[in-house]
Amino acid sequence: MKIAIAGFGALGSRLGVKLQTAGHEVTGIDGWPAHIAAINTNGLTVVHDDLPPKKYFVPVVTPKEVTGEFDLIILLTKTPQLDRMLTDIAPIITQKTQLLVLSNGLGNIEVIEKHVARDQILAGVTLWTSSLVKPGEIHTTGTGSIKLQAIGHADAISVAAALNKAGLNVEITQDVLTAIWHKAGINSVLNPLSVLLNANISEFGTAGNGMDLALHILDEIQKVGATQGVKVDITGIMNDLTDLLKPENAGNHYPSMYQDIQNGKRTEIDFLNGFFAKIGRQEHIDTPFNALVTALVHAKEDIERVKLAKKQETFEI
């Protein structure tokens, strides 16, 4: 397949390398000039676990520079920037292009429907992880998986086969919404708590009350889900969290929200814990833990951006 990856950051880079290695023609699309320049000049450096670094050469362009036609566009842009990304890359989206969204958070499908027909959309969740260490370099650990579903009549079988050719462990599901809420539950624990506790996933697991905090967050999400017709399996999420704590899986990984905070970026907290708190208010469900976590992460965003601005005179707050 000819594949574009919109959002060629940590995870997009990891998936891009695997897809290119499997023989697909891959183009990265990203908005960070330093990252684009580093990859196009010196290649993408990938450090996997304790193995020696390897170089890969995947062409990367900005959203307004990309040209051509693609069989598949994988969307890994964070939800707050998704609408802008789709607007910028509209010239490369034809009626035959399929779009697979793997971004974290809720509300992505509704955004994509403003730009393309439902029959072009596939939605999924992924447990693959990656860390962007510096422009042009990622560190990866463990393995992962993807669950996806055609929202309308998109060709999920062909897309899954192409991704599985790259060893991405794809499974087609008929209930992707439940899977998306499941992943959002995981992210609503690990992402903000890694930020607030300044910890990677394994380090979070050493907190004596870490899993108690997780249960409080997930209990609220389950109650909110019930008002939306979504069954949230707390036991299943807790089992997945326990597996992710292991270093051989994702334990050494710092979640994307932690990475965003360190880079002075706004996070997707409003589309995780903030989303659940918002629906809770609408449905008259108390969500004090999710509301507090959302407020604290926003405060952390402000503090870290001011610190970074003081270090970099050209940094824009």
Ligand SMILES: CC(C)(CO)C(=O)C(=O)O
Contents of the next structure:
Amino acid sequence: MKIAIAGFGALGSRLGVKLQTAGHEVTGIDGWPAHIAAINTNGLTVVHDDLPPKKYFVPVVTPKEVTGEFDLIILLTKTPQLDRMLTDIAPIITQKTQLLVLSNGLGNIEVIEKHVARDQILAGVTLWTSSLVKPGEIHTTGTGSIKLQAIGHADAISVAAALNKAGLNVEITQDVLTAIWHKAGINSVLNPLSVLLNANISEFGTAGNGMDLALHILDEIQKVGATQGVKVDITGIMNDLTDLLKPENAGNHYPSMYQDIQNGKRTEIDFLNGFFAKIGRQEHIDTPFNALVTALVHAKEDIERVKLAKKQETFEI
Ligand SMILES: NC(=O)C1=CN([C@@H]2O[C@H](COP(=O)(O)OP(=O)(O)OC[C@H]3O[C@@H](n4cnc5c(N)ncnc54)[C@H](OP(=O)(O)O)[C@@H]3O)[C@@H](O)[C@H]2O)C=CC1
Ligand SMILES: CC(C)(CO)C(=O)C(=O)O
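To complete the pair, please output the form predicted in complex with the named molecule; the form predicted alone was given just before.
To see the whole picture, the full complex is given below, headed by that same chain.
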């Protein structure tokens, strides 16, 4: 299959390598000049756990440079960047192109619907992980899975088969909305708490009250979900959290939000805890834990951005 990955960052790069290795024709689309140059010149370096680094040569272009037709475009930008990416790659989207979004957070389907017909959209969630440590180099750990569904009449079966050829452990779900809320529940615990506690996933698991904090956050999300007709399965989320703590799954991973903070970037917090706090306010559901976590992550974004700017100034002197 001819596949483009729009957002060839940490996770896009990992999935791109797996898809290319399985025989698909893969093109990365990204906007970070140093990352693009590093990959196109020296290849993408992948360090998986303690194994020796490996190099992969996946072509990467900017949205302005990309040409041709793709059977599938996998959207893997951060959620706030999705709309812009879709605008930028509009020239390569034909009526035959299928688009699969795997970004975290709520509201992605609505954004894609502004750009293409429902019958071209697939939505999913993923437990694959990756860290972009420097331009052209990702560190990966453990394994993962994907759940996806066609929103209208897109061909979920052939997309799932293409991804499974690459060992991506894809399951077709009949209720992706519940899966998206479920994954957002997982992210609303692990992502902000990794930032606020300065911990990777298994380190978070060593906090004596970590799972109590998780339950407070999830209890609010469950109540908010009920107002939207979505059933949030707290036990299922807690089981998934326990699985993710294991090093063979994602224990050694620093969640994507932690990486954003390290890089002085704005995070996806408003599409996770912030989204639940906002709907809670509209529906008169108290969400003190989600509201506090959102405010603290925004404060952390500001602090780290100022620190990073100062570091750069010092460097220039
Ligand atoms: N990393 C992980 O382990 C996991 C991530 N996810 C989710 O997957 C999504 C992607 O995460 P991740 O890979 O970590 O994110 P990254 O920030 O590493 O990658 C996103 C890439 O998209 C590029 N990009 C965004 N918008 C544009 C645009 N308009 N034009 C060109 N390039 C653009 C970014 O470039 P630039 O930096 O220049 O903007 C960046 O390189 C997120 O929703 C995340 O929550 C889900 C599970 C695990
Ligand atoms: C849940 C987790 C941590 C891994 O899948 C993730 O989605 C992320 O890093 O954003």
